[in-house]
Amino acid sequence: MSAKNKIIIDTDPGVDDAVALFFAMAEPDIDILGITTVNGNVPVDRCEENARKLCEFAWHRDIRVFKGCDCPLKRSVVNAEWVHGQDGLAGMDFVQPSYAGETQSAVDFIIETVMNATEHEVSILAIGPLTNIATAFLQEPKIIPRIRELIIMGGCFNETGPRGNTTPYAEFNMFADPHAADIVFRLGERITVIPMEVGQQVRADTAYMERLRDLTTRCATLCADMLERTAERLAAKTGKTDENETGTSLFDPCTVACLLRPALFSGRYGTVQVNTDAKNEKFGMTLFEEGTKRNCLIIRKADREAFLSMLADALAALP
């Protein structure tokens, strides 16, 4: 029997973050060492509370949750309540969790966990802005070569069409803290990037939401309800309400699938640069360059049907 994948999930829950957390909780080959939260979709206090609510809902109260950075490194705070709702979880009802969370900071937990583990034992799934990761890299650079793999959801590398979902040029996680992203991409090793366009390839449409409801498990039904509310919110915002435009992208769950079944994804190696000029209209935009460093694998394509089946099977295994 192979060893489990030991991971830290750095997140800003967030609807698709919630789906990713449930996905990871359901997988027997994953050992979640901790969930670290960061300002992003909603303020960090709410992100931390949301992580605890999701663990409580899925009866995974043993997973430790840590609060991280409450603001970006240099830019002003931005959030995305217009997508995820004021509470970050599409306005769904949750019981107040019995677990109060950890007092240790997320950054200190990341450093301590990676340094105390065997080299290349711990992977990090970063599905929010990269403030915690960049801060950890700066505080203790020794963790960088010890990380097994850093899988990031963020950025966009479309050669035609829009380059972002927050501005015409910037995807939200990059726009929320471009300076942190720049640090991580410059210093990091063994990085895999799931960009915006890959999450859009694995869109959860109305049929898939019904597929999740048909599983009749609490977590699958909750995911379907949250995704449906998010799709309705996005449709109202964009005015795109016809059948082909409804649904919502499953950005963050791709990181879990990529960790466990990388063969479902294909991409190119190179480096990533981030625009950190706040006066530039392309602030937060990511650029891919093939080069000698080649520290990043940029995913370009996902096997949609295999991914959606994998996610559904995982959610079926949760209560």
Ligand code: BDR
Contents of the next structure:
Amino acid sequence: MSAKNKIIIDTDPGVDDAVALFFAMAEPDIDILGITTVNGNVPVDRCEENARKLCEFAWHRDIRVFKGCDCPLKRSVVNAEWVHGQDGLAGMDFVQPSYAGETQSAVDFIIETVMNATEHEVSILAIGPLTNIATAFLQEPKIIPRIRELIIMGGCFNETGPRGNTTPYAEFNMFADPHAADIVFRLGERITVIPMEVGQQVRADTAYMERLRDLTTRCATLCADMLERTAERLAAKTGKTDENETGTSLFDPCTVACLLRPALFSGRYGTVQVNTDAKNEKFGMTLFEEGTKRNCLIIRKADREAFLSMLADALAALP
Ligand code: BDR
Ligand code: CA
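If the structure you just shared is the form predicted on its own, then what does the corresponding form predicted in complex with beta-D-ribofuranose look like?
First the chain shown before, then all remaining chains and molecules of the complex.
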């Protein structure tokens, strides 16, 4: 067995998803078995096309891309174009990829890959709403104990202040499919959760965008441009201008760093409850529960400087 970390990335690109995908592509210790896409930041057709565009851009035409669920399990569709732009990638120019993507569904690919691999060989990074993962769990529960680690970006466990970035109570990936998140947290094993507030600890500010530009590679420059456009969009929406409050949070790339260098993160074990009551203002809110069921490591703190250096060093290795 190869010593590389074999992973599936379940994603909704998405600007920070794009940075996470480049990060994973750049890391020599990662073997991306496939990218599975899900309705999230933009509709799934666009997410799937974006994943192929990013692979092409980074000269990774070898990575297979699968289209997944086009709508949440029970709730109505929500997207986040106001953050990521209509195209999901901040309006940047890409050439149309020559690769057409796979015809197998994302859910079938996840099940087949985990079932055919050795036990605990494949990890999943879930950086969009959890619709594909929940569907795969329900369709083939035997995959659950076989997954090495499931690293989820989602939720918020702030003790004071806002509990979300989409409603005052809900973070986007949870709000976009709370029923799927509920299933995954109930059934999942060996889950690591990177919540909203940890992504915010590793914000890309103007200085970091410059640091990426100084790498003078196409991929790092694209990341800087997308992050800058997103920061401008967020600042226009929130009216915030202070350098300490603006910039773009690197939510999704945290999952890659956490897989390879868990020592950069610290947290506590417990389980996660998700509010699935659509009539309640707290719909999509996550609650930490410390009890006998400890299937989740919920991250509270990231080593910002080490993380940012790790990401920049990785991006330097891409074209
Ligand atoms: C999460 O929501 C999405 O908009 C981002 O890509 C990230 O996965 C942050 O709340
Ligand atoms: Ca995402």
